[in-house]
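Take a look at this single chain in structure tokens; it is the form predicted alone.
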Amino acid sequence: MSNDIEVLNFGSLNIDHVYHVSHFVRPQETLAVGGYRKFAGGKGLNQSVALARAGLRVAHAGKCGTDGAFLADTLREAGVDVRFLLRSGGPTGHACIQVDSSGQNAILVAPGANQEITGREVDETLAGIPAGTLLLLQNEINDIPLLMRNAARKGLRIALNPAPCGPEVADYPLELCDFLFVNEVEAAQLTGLAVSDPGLLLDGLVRRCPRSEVILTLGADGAWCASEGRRFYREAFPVRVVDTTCAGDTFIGYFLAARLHGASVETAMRTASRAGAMTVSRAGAAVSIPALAEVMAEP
């Protein structure tokens, strides 16, 4: 039944509460917001939407409460298979997101049901997924090492975006990854290198993940990829920034879609960078992710 999907994304589902502010709130300060909206979010959900809009057949596995029914609707409307969604009797994960006047964000996350996934639910979800399918993971759900090891034993390929990157990620079996997506801060944490030189960070990441295609995203400074002994760079597309919330998730979805459909690293990075740029020019998380036709129509 599951051999019709190309990617299983076992990831988070959040309700995003977005507050537009003149500046990030400071200690002991009470700040009136300039606007408030509620969105479907979570790195997992965002990346599933990006994968689907980029043209992949993707299923989402994750856990939400009864207050998160609209999250499943968001996934369905984007073309994501939701047969593997799990239900909790507790609250859905949620995020409080401040977006300042320059489009930068500061985020607080309450994990809720995202941290309630059981080993049995992991086993049952992976049971029918055929070897060769890509398993995509972030770091907003529990038992990531268990998922990685079980997936590897089943012959699944693994893509990991270890965000948010806490100290526990250092003990993850990163050597199992086929794709590793990190930003500059995460790369420094994983390598132990207190440097900002992308080349040195890539060297350290490749040593940790020798069989992985390593993608280092640098926001407005573009992105690097280390693949099969070669290095590739893609500058960011210039754009007026409205909200950076979902830029990285969009990049990941479009990069994986391009690579899984046979595109070169250079083409995948260009397409992913273009999609990410379009995302930051719009407000919101999942709702800001462009469709493939929009991305391909850009010069």
Contents of the next structure:
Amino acid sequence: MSNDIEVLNFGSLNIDHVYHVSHFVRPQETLAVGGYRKFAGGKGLNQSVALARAGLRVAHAGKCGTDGAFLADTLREAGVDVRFLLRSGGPTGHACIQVDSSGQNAILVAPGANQEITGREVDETLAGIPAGTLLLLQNEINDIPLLMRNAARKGLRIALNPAPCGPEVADYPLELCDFLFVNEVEAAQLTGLAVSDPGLLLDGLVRRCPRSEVILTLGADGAWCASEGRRFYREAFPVRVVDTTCAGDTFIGYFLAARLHGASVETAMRTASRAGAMTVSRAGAAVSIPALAEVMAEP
Ligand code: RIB
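To complete the pair, please output the form predicted in complex with alpha-D-ribofuranose (RIB); the form predicted alone was given just before.
Shown next: the complete complex, the earlier chain at its head.
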């Protein structure tokens, strides 16, 4: 029975190898790291944890290898339904993340099992999901267009965060989206506009996804949302930056949870910005995502 979930997140699971460095390694340089830690991550897993911590009933579908058992544990402990998790005999996806002394990051992702999802697994996973459920997708797994088209045919709603954004995203059926989350670089790629003006980027994105709520995140410069012909802006909460990893994923989880539970766009953006800022003040990916009570306790 899948009719108890509000969101099915078909997304990546990564083992994050995090290296603390004085600066990002340069060509031909060998750099000694100041610290190393291993975390549960992946844009998919992070967003599922954020959705669950924000109070939504979420199931995570995605694929990991035998070395990824602790990722399933992380999801389970966060309250995410893992009945749709798929197993691979190969390695789990992993990320190599440099975090510099200002908390900025540079990330390499090796897809591993995330890119081994078959059409049959897509069909079987979506089979029992009732119309109206939200399907959340990022761009770290294969078969995104197939997932979007099958989901739309079944009457699911679709939220897409096309990150990391390769050239293939231009051919995705973006017109099927109900929610689209992009940063400035992704927005420029998707619209073909060589501009940084948020208004022009939003105009271009709305033309691509006319019935979608479009959210443009700008990191420390806040976030914009285009919804039903209106524009909303939310400035970022000031915070001491420790590690920006997962800030976008936290924003997405909290924004969707608020909107699905009936909050206004303004309230959703405020809550999501607050949660994202709290994530930035902590190290790691999924482990840095705050619980709803913590977010709501902040003034
Ligand atoms: O958005 C942050 C995530 O991007 C990391 O957890 C890493 O796994 C990469 O997917």
